[in-house]
Amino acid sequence: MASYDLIVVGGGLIGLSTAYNAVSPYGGHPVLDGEKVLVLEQDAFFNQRGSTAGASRQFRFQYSEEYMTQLVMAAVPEWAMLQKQTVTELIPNVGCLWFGDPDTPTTEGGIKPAMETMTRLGVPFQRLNCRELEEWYGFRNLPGNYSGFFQPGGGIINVPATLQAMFNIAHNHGVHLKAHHKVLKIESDGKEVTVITDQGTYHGKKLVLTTGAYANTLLEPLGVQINLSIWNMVSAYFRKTRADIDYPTWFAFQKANAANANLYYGFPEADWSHPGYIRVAPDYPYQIIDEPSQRVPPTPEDFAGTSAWVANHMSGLSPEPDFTSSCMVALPAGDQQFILDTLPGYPNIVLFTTGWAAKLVPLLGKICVQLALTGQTAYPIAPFAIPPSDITATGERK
């Protein structure tokens, strides 16, 4: 049986970014052979079971927490460096739309909060009232003290393209990329580590998991349990009315209301995924879940609060949806964005898990390299520390 330097398991965004990172010359890290890297995804690469599921996510700047925004800064050459290696625009620049209730906090932060963040750190924006949202932007019938902002450097990220790439240079460079490879168990000794599939068996030094929702069940026998929900999630496509409308991402604040969070967010049209239409989705779950096993499909009242928001609030589209679809995505339980560190008495294996972080990808995956083979990076990563409380004494030390 074969040995690997390094065995990631998990084959979507952070996982490829972590096998194309190890093999780049510019990580801060040791190149290492493709031919020494495996690559374990449970379905076929490119599925849509998880939070990679949809083609398009959002690129921001800004956030209320100070270092999340210092992380994306810190992500754009990495994002330059990729789209080098490619001919497909990744990030196309559409800017990005804050609007709402001011004073309204949610699970995406605050419009003032980002503001400030962005004052200090020097990022540009410019401030909107609620006749500039609706004349500029094309919203309607915003309550008048509605104000927000505009970012000029957001974007909507072509998901697809940013898989397909970072897939064909790990595959060009060698990388061993297995499909349909369920992990069963992993085993450690701090020195190698044993990954047992349904398929087969793989020894490697370094193991980086970034398995979303389905971390738990893989962690339990090492002893840790990261404390997250599961929420699964829908969006919908929206057949433009007028030809000369479109919007930038936008994202807008507002208290909740009898039915659900009233929380919604968009893109613009994006020719690689239904031309013509505008995604518009909700920002609350359909469903709440501790186990991917859980997940059932949504119904069509799961998309009424969408609906509703486009019909009254969004010009020149159809106020039903012509297309849907939905993801999964796990969430810490606390206030953490994410959680990235070494697995607590195994420092050969490296987590990341839980939250929205597809406009870091390529940083990411950079850092998660960094941590597998050098222990160590020089990026701000303890706010996404396993917290002590996760740690558990049941379960098998290997």
Second form
Amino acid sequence: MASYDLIVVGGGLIGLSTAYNAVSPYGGHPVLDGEKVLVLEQDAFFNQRGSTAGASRQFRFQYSEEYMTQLVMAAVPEWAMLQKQTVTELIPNVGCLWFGDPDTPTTEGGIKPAMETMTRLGVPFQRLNCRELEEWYGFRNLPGNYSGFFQPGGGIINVPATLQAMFNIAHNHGVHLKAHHKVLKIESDGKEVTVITDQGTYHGKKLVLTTGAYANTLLEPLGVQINLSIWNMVSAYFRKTRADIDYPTWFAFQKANAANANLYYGFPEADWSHPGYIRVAPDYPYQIIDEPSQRVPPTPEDFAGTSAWVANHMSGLSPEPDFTSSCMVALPAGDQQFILDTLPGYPNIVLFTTGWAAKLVPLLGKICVQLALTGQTAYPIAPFAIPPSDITATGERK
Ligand code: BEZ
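Please give the corresponding structure for the form predicted together with benzoic acid, as opposed to the form predicted alone shown earlier.
Then the entire complex follows, led off by the chain already shown.
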């Protein structure tokens, strides 16, 4: 009967980062023999059906919360370590532009508090007025009160290359990477774990759960139910009509309108995903669901707000998208950025779930391994604790 030192459930960005970190010699934890590490993914690796879907994510330092900016700073050397082990550039450094109504707070924070955090922590940025936003960055027809900043350290995360790099390192170290293994149930006596899948049963000493939107079914018997909402999001690719135009990563903060939250973000042209096109997306869902089986595909109307934004405010792009995609993102219902904690009563089970976490990927995998193998981490993860209200009657915080 196979028994592992570490089992990871979920083979997306954080799951693969956990496997990669488990076999890496600089993690501040015992280095595991890859043969004793198992990753179980219910779908194919690199699938487009969960939170890891899509080609790019925003890399940014600016946050309203100081502890988030500090975590991104702590993630920089972890990204550098991963980058040394792969050829493709993982985060092309194009900078990050935040602009819009300076008084609009959103799910991604706000322009003013982000500038305050950067000032306190010494993160450089340049303030921009409306004219500069239009003349220097190619936006147009912006309301005159719009302002913002450019943060030169920001970038665009190459998601497929990041996944592939971590997968390859784990594979080269002998990690067992099993696709199409759906976990049906997890049992634990607090010391060992038993993971029952539709392909067989596995035993391990430690378990890291990185199951995104799928977390709660598996957590139920373990006494935790994360209060999460699942956002189904769209994204669209607009053809460049002017070769000289390009954008950094950007986010437009605007007041909500009658139809939607009116928030948009985008990326530069990426040579790994629809070259010749620019990706623009709304930062509001087309569907909010309680569990993944309720997901429906987007309709053409779900792209209307994004097309209108591009037509009104972006230069050098064709007004209708030629390619579209969608992504399922589990978000914490409260104001936490994500959940990262051991399960109450199960010190050998670590949970990472929900949130926008791509910019922290190599660091979060490292923290998951530290927590699983040593029970502690020096990184400040208190803000990501499982809320007491998510611990059910059968769960017990020891
Ligand atoms: C983020 O950086 O966390 C983010 C950027 C754009 C949309 C949603 C989240």
